[in-house]
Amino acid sequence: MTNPADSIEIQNVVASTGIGQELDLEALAEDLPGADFNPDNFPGLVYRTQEPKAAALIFRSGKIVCTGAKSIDDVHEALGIIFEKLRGLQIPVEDDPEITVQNIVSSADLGHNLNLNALAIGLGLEDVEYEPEQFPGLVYRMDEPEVVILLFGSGKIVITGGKRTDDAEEAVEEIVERIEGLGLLG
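Please give only the structure of this chain, in the form predicted in complex with the DNA.
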């Protein structure tokens, strides 16, 4: 009788920000130990923080993408570390740059096995992608909240595409309701 919403775990948060200052990535690559910069492959410099564990993509424009963090607080912490590192290198960084969460990836467990074949038809083939020859998960695009849910035969699910922490919880409640309505939840 456990609530599936209680099983939600944030797995990854993607956010963007900017320091409001152009950067010389070649020089930064020299001064930042552990930085990966391969302009032939990708225009961004990759910098990883250990605690919290995250990866940042730093661009010449001064814009930064942070990914891999397990919570929004971790995103702020990781970016805070990076801002301080840059200031330590005499690079001017805005006082508190605006950080925008772009995507939150969560996992959850519905607690029952799912018949994905029946679910594909029940949820409506027009909103569903289920091609087990290519991928074992059923892809369901939900309108409200606007997220994408991957459903697996085990009942484990992945919610992605949401920008708010609440999106995952609302999505789980909604999908449970829909599956129950179809009589397809154990």
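Would you mind generating the form predicted alone now that we have the form predicted in complex with the DNA?
Next comes a single chain, given without company.
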């Protein structure tokens, strides 16, 4: 059997940073080619980088959220591009602003179909939400690592809430162990 941890793919990394000063988003939208700013729909300015592919949500407060990146390195690279663009517009940005990973979303495949009804009971109702009429996946809140795993009948899973890339691997190993322990894998 292939190791389910080998199938892990990062889908999205969300990180935040800030430049420590207020920004005039209307002026920034004019000066930053490709920026989207529609305050009626969203209070932040959206700036997308192509290489690496990511989106920065830039707020009036100077806070910046980067989303859509496929790795932590891509987050740093995309934000580096944005910091340079801001410096090019004479907006002072310190040399190395602190960047904090808020969430890593990963997917994996356990390689077997899952009986979600049996899993809901076996994993313990206090850590599980499963309402198939509302959502086809079982939501399992794991304590260590502190992540949420969505399990689907196909054996595909989504891990969200991780702060480190290792969190997904630890979560997959832990959930496989739990499901095997219940005799419900394969």
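Treat the numbers as computed from the prediction; the structure is a model and nothing was measured. In this text, the rigid core denotes the largest set of C-alpha atoms whose superposition between the two forms falls within 1.5 Å. Positions refer to the first chain, counted from 1.
Once the rigid core is used as the reference frame, the Cα position of residue 133 differs between these two forms by less than 2 Å. Residue 154: CA moves less than 2 Å between these two forms after rigid-core fitting.
After superposition on the rigid core, the Cα atom of residue 41 is displaced by 2 Å or more between these two forms.
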